[in-house]
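Read the single chain below, which is given as structure tokens and is the form predicted alone.
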Amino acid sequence: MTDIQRAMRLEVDSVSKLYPSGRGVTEALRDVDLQVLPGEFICIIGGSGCGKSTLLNLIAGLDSPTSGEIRLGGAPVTGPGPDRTLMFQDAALFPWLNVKKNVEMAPKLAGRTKEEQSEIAQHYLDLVHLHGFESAWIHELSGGMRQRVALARCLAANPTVLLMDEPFAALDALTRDHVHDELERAWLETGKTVVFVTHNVIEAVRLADRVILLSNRPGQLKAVWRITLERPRHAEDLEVAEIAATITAQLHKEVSSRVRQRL
């Protein structure tokens, strides 16, 4: 590990998480460790409710630890900021505005000019392949072109870590293929650092460097899987599946456990 990829990664040291609940408190998290080196991605995989995006929206700031640290660039993370920008599900876009307006907003919010805004703007949208559809509404794009212009719009952020909450979940099998080599083509060309949350394992093995599964709550790190395939990789590659396969039987081992232990 060189200098710079030492001071520049992201760390989760030691981190849980609990919450109060009407049976007293639910423990989200606990003792998670994580090191996420400059421009890798990540995918993290487990059960429902096993902690993800507890543990996503943690390292957003949105919320705080309830014991250890999360560290960028060795700054503790305490709470939301423009080195960090969080997709969601749902593409969250404003349908007042037409698209270039909607990826315009992130550079306005960061203080730049109106030349730099529709610059950025348009590199971004020419990035994920929607040049030509600049002037459109929300509300005229199909599902998988929304969540590109959501893309473009984090992108334009220009954070150092780009946090994903599922954000093809919604997407049928097709759409989410082609969205996938979208995002894979912006993350080669940016070199951002990439935490992707996903229930999809062919997903996880299809875009990430390691795949990090989450054991049932209290989420902890249960076990890591590199993924060093050649890119460009597909869901349809003979090699994803085998992989994916190994990931899933040991995923429905962790979640087979949890409804053992409900019985």
Contents of the next structure:
Amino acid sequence: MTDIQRAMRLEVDSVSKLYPSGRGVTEALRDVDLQVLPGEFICIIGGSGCGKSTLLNLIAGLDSPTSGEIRLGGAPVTGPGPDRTLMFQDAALFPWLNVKKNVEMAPKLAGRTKEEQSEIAQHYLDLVHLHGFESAWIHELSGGMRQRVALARCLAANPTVLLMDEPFAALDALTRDHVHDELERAWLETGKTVVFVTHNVIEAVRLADRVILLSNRPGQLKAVWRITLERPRHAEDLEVAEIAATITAQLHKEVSSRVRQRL
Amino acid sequence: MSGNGFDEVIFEIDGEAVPEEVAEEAERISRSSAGRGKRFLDNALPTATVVGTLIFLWWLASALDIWPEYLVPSPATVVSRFAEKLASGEITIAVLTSLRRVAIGFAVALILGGALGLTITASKFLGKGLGSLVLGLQSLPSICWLPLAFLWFGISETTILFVVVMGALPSVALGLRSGIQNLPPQYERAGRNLGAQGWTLYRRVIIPAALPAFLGGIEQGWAFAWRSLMAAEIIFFGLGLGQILETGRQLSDLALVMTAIISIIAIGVIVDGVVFGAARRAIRTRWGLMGA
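Can you now output the form predicted in complex with its partner chain? The one shown was the form predicted alone.
And the full complex, kicking off with our chain again.
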């Protein structure tokens, strides 16, 4: 590992998270250790309620761990920051701004000049193939286009780490395939570190360098798969399907163990 | 073809141009729905019919001579009184005076009410302490402030300004608070995530996001400001539309009273249609139909 790689590394260091719930306390995460290399694409999978999204929120700094520490480039994460932008399932675009102004938000908040804002926004809109939609309003876009705007908006903050919380879960399969291609291309071009949460195993294998399975609540590291298939990949590739089948089997085992626990 | 466990049939589809009938029909539909003139007619026709009928009934009531002319003046009398007051410039001066007062008062109420609304939203402590007080203020007709304002400021424009501001302020503040409190959390999360915090978060994200809901409070504030002003002008302030009403009463000139009432209603309708109509349209354009 070079010094630069070490410098930009994302480290999740024995992080636990408890939060108050209806009766008492819910343990969402227990002792999670994770190291993500710069430029690496990791996908986190697990049953619903296993703490995937909690972990992402902690990395984003929108919430803080009960114990343990999260570091980016050696510096502890203490709050939200544009070096770690989070992309949501529902895009969360700003309807009072047109497409381009949405993407300009991060550079604007960073104090860039008007010309720089426009230049940055245009660059990333072109990257996700939204040239020609700059002045469209958000409600005029399809679901897939909204997620591409959200991706461009996140990238325009020039984050070190891009965090994605089931961003394509609400899209139909065809649109999702298309957005996967866009994301993969944007990722290869920008070299961002990506932490991607999903419950769709094929999506994980299609996109990730590493797939990480979290156990049932409290979420703990359960398994890790390194995916070395060549890129660009496609969801319908045979190899993708084979690896996905293996991982799915493990995921089912994990999910059904919880069902048994409940029974 | 078979043998692999499936059968395949692929049709050739020629990508010919749109058939003529289809193109004509599309053109017809787009012309009929997009026509600005038609939309205007859709809105204006019901209004014109209702207003026309009311004026007719009014005319009928006065023509039948059931009540004396000084109690129910005919539409013609009112129109001629209106024309007379317009020619003398009294109406114009009154309208301009009232509009200037309400504009200043409403602007002050927007600024102070906005600041108050933000304060009771952002601070939990002040939200609890001041929130119910503002709620109570809203149920107080602002003309009740007139004696107090009179003692503080005397017969002056400041007194009338005070009454107008107090009329609109609670609606503006509470409108902003409920607009912000009912926001889905995603906007704040997205804003913080992109690097906004503190006042910047409010200015760039939270306040714009709350605008569609806030507009309701602003419109209500405007209505209260306008009513408060009329009430104050009737009681003792020179000039203004309210004063014309009072003059009409003193002279037992019902035509003059009606002239003033019609002007007051007309201004309310015009401001709502022009100013707030534009705001509502802008919001509908941006948010889509859901936000409006």
